[in-house]
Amino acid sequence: MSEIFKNIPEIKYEGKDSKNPLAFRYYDANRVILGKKMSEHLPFAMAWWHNLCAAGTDMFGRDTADKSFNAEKGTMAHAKAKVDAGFEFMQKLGIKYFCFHDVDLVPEADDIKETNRRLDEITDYILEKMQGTDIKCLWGTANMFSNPRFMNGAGSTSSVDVYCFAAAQIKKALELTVKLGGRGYVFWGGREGYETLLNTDVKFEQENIAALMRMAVDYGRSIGFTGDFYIEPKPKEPMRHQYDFDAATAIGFLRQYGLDKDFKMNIEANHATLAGHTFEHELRISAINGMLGSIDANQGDYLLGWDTDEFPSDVYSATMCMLEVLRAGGLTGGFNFDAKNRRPSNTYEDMFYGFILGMDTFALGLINAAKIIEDGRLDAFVKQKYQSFESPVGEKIRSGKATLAELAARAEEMGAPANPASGRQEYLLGIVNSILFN
């Protein structure tokens, strides 16, 4: 096999003063931080679909990168070409995970039974590239988005034969990931949900969605599958509304249906900020209700309203990611690079500079995070915020012990209580920009 990324060479950490374009300036894999090598804080993943697959097309115009890597597309050699190029490109990178949607790895027959064939080939293809490396499968999915046929969701189309059809994708889905040890499967409900409620019976739909994910579990765990199942929550596009909204929204329906034990959440901070959040938010969230699983590293466009997943840049938000991961002990999945090069970034080195950029980022979030943790004063301040609490009647409260009656008679005893103490948010902001920037 001839070389596809050529005159590139592997990347290297070679530290922040490094005018090298092709190199880390801050991701140094064998740094240990809080006990832990960095590339074990931050299991890395290259996301098949736009890295491989994405070429630029936006709704305004057709591909302005070539990623045939000298294959004809929608053919199979162009399939085992893209495999080739990942691997050259994730073993460049010292990238040790991917992920993929079922058609990302090949194109789609008219008949199931003849994707299904492709994706064996495919799979088998890619079991033989694993070998003698240490890349891994971080976690599959199903593109349930694309085709025609699920215009009105999968779990929620009004179709049963589109239902059967959706519940055959995830069934070899699930398959690959098992063939492939995926730490994770992924639900993404990209048209699950409605554009308006005058055609749509939300209670009907959402019971079809959790059928779905149920039968996927059992299915899963019938064929060894151990990991993690997650949502990804969003709140928008390509529908008005989807059932997912938000990390809080989606724990919600995994519990209303009895499906929390299975399946964790996984956070893309494009995705939060559409939803009206920040990112650290949806971690947070997440983390407390034991379901932080893993995260699409991204970021969207403040100035755009729609998904413009770009290579993330923006360290101060990978800080509070990382402070947010920390402290939530890790995730059982990683950090997969679900971002696009721009339109006009259209060669193979802008490929790698966008994941150098995306590491680089990461790692210097990392890095911050940990010397807020170390420093205290955060922890410190937010432990005094709450320390009325740790009076007698504060911890009956906490305890559940605490009567309304009898809080009340306190009250009245009182007559009026104290304003709370300051909040000094912008104390607070100035620590962490005295810690990001020294």
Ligand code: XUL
Given for the second form:
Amino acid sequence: MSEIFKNIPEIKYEGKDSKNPLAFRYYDANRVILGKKMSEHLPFAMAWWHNLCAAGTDMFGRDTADKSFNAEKGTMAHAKAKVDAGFEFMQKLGIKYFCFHDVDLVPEADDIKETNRRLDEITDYILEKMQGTDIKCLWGTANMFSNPRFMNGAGSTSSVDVYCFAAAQIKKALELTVKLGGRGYVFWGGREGYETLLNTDVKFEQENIAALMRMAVDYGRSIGFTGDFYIEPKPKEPMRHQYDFDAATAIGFLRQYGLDKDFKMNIEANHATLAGHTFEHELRISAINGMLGSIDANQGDYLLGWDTDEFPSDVYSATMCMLEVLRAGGLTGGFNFDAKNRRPSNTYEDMFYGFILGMDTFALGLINAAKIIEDGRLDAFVKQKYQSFESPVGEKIRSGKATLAELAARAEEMGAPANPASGRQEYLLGIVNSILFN
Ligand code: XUL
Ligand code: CO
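What does the same protein look like in the form predicted together with the ligand, given that the last one was the form predicted on its own?
And the full complex, kicking off with our chain again.
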């Protein structure tokens, strides 16, 4: 098999002073931080769709990049060329995981039996390529949003036939995920939402989505899938209202339908900001509910109201993310670069620059977050902020033993309480800056 990225060497760590564009300045796989190697803290993944499929087409113009990898697009030869390109790419960067949608792997045929045959063939080929490497699948998923049949949704569709088709795709994608050793299985509800209540029965649709997820869990467990199912929340785009608006909404939904034991969140940075939250807010909400599973590592543009899927470069945001991840004890999933090059960044080198940028940004985030934890001032401040609850009445409240009447009696006896102590936000932000830019 011939090399595809001929001019690109293996990307190595060269340290912060390196001017070599094809080297890491901060991501040093073997460097130990808080007792674990960077590569263990940061299980990075390549998104098949952006990296090997998307070539720059947008609403106003066609492809700018060549992702044919020397094969004719739309053929199985091209599907295999993408596997070759993907493995060469991951190996040159030291990436150990990939994520896929069914239709990223092969061209979809008119007959699902033929599509599934193609999927069997390509995953046999991927398995072959995996041998002798330590590359594995992070998660798989079924694309239930691109084909026109899903215009009214998949689990939320008005057509029972489309619902069955979605079930067939999930069944196959689960089998492939198991075959490729996947850690997780994702539901991103791209079309699971609505444009107007005038034509929508929200309760009916949500019940059907939950039923489909329940069937997916039952089937997954029956074929030996022991990983996590994930919901990837997103508030809007493509739909005006999406049911998995944010982590809190998705967690409430999972609890309502008894799916919370099998599911966790796959939090995407750009989806968080579209929901009007910070990335770290979504991570915190997931973590405190025991549902922080995996991360789609990208970033949005604060000036634009849609999902731009940029490679992460915001070190501050990555630091806040890694603080949440470290405090949660790590991820059972990983960091999937659900990110694409900007349309004019259209060469093979740019594909590597995107990943080098993202990996270095998260390495810096990890280094900084570890320093913030070791410094201890932020944690100490938060602990001390709630200290008044360590009193006898505070402990009674915390252990659920207090009554409203008893607290009211205490308040009446006490008179007006003093204002709580300062929140010291500017002081704390200063600490973060001093640690980041020492
Ligand atoms: C879309 C998105 C998807 C999911 C997988 O915004 O993030 O690519 O990650 O379907
Ligand atoms: Co995503």
